[in-house]
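Quick heads-up: it's one chain on its own, the form predicted alone, in structure tokens.
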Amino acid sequence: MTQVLQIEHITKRYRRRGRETVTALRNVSLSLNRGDLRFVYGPSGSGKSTLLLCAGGLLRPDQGVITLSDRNPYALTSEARSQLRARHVGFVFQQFHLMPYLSVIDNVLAPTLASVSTDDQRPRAEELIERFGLVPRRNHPPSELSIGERQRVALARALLHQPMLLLADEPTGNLDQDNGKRVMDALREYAAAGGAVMIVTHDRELRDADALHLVDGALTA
């Protein structure tokens, strides 16, 4: 199995205003290798938002070396790092950062409006659209859609360059029981396909017999 994502005993504290540091990551290691779904476990405040985005690049750890594609993202420069993730790191976030002046079709096309390669992916963009029943919404902004829509669009915009690492922030928080099945389906494919699909949730419901579980930024089986 080929290794995509490897987290080594890292820590992350914030320190808050006149209040003392909190410790939101405690020594967590992980790894994860093409065809991995892995589930990470916790209650609000345990420490699973600050998980991923250490883990795709976006938020320096305290401590510990995380590797991704054979890089530690933290030792190369901000440039470098942001095409690292560009290239490699699919985003599904809770609060979807959804371009509010872009029609659902341009929001999933959005990682490549800035290249050349638009046209390239608009198939892909359109299947993605087609698969997960935004069709009717094609051209109306996020302001437009429902809550579920706009987590449907985000999942859509993250896959569309088939990153080698999906990272996934409570992906079916905001669905129904018709659209999460959809969504988790879609993610098990991707993973069944060699992709690395991280999710992290408090949803019992979507854990498996190998989920982790994340108590006060402490991980355990």
Given for the second form:
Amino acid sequence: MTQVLQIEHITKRYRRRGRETVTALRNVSLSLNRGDLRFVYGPSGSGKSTLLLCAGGLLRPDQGVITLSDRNPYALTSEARSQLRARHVGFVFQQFHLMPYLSVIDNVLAPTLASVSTDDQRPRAEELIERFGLVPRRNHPPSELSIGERQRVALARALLHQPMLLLADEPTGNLDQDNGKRVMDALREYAAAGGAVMIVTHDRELRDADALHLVDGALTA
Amino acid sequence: MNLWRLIFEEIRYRKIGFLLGLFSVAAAMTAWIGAPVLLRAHDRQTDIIMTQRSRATQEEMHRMEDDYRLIMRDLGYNVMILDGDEDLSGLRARGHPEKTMPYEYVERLGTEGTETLNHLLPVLQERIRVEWEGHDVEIILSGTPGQIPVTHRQRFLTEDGTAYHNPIMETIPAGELVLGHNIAQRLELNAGNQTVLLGKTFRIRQVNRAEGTTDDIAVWCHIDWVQEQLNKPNRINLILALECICEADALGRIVADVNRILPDVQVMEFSSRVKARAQARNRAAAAHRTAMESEREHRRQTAEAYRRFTSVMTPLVVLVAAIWMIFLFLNNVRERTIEIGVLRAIGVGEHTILSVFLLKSLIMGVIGAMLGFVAGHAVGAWWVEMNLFSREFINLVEFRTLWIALIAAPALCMLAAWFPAVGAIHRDPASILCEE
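Based on the form predicted alone presented above, generate the structure block for the form predicted together with its partner chain.
Every chain and every other molecule in the complex is listed next, the one we just looked at coming first.
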């Protein structure tokens, strides 16, 4: 099994001026291999999003080491870290964060702005649009999409470069049951195809037997 | 998907913000380009107006010459009546006639029903050398009693028929002198001065303007004293007949009319027509020069006012536009904070994100420069009421300023976009995404 992500004893504190320091993560360790689908469950404010951002190379932990695709992203320059994210990491956010002025196809193609691949990504984007049932909405802007459609666009965008690691923050948080199931099926399918997927959620129904619990920044099995 | 598509789609989506930015760049460029255009257009207009006026004056002066001929025909001739034996060939050199006539000649002309004469001025004059004010000078001593009435020309005369309403030459009272310009200058005499001439004390009544003729050494006084000094009682040697009524080529009629009354005199026209015409032309030219100078000065002052106004307004407009653009870009960056966070999350580098803002500002600057170039020329020319479709306007266009504007406007925009964009890319993407 190829290891994709290794998190070792990371701690993250937020220091806010004039207020007490908040410890979002305490000595958290976990690892993800290819084909893993890992749930991290925790209530609001437990540090789930912080864990996701640290894992994705967006938020430097105060202590501990993260290894992403055999490299410590925080030992790299900002530009190199961006390149690493572009090649190996996909993000799915609860709020989708689509570009409001781009059509579905252009939103899916947005990661090509990072120019990590010289290959033409359009066929791959068209394939994802078809796979997620978005063909009739291909040229529509996000404002003309349903909530479920938006999350599927965000998922297609995250999968465009076929990243080794897919990080999903409450991916079904805003979806109805049908759309939620559709997204989860896609994520499971991606993991089954060899991708590593980490989902942080507060939804008890999503967690499985291997789910990790995050309570006050500390991870428990 | 590429940067340009992202930029153009974003511009299309937030078109009002972009148009406001574009408007401010165009306004700044309009002010910057329009100010010198206005001044150039004003200068050009000045040249055109001056050329047109000069041409119009030339035409007016030609017309005036024609008019003058007509007027002179209506006003009549100025003639000299001389003794029949006067040698005309030496008259110009001497500056005065030699032969004398009885004073009664002029009285006869005034009373015996002349058909052509209007104003009669009997004169006795002679060139003499005198000791005067310590100088040995040559003068033409000239005496006249003033105008002699032509009795049947009652419309020119006062009720008692002894004087003219508007005499061509005023009677010089006894004890007063009118001096030619040259003699007055030489003796340093001015109007109002007292002087002693040939043992008699006179007051200077007037000093005539320089004429460039022997009139400049003439000394005019009452005829009685001159006749006494020259020992020629009741004699005159010249009758000036002024404004004689005649049509063109009718000098012969005047001669016949005069000879009917005084058979032994000769009549000759003198140069006053040419002189009067030249004087009129000179006066018109002087008036034209004054008007032109006045117009030029007025336009110079207007140009100066424009220059002062634009020297304050142009930097002010550019400054306000720059501040306004910084505000617009700050607002744009604020609106796109999440977008920036997401782009960072999906691996788009800082430089690429910075390029998104700078390229957008570049587009704004280039379009704004071109709009400002057109608007600046149009506003500048319109301000001075120059026709925008005229050749003068086309000559006014300096394409060099377009190139400068195409550098300055994008530079201004990129500077305005730079600080907000750099601030945005240096924000921690994690904090942006966590905030959401």
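Rigid core here is just the name for the largest C-alpha set that superposes within 1.5 Å across the two forms. Positions refer to the first chain, counted from 1. Since this is a predicted model, take the numbers as computed values, not measurements.
Relative to the superposed rigid core, the position of the CA of residue 72 differs between the two forms by less than 2 Å.
For residue 146, the Cα coordinates differ by 2 angstroms or more between the two forms after the core has been superposed.
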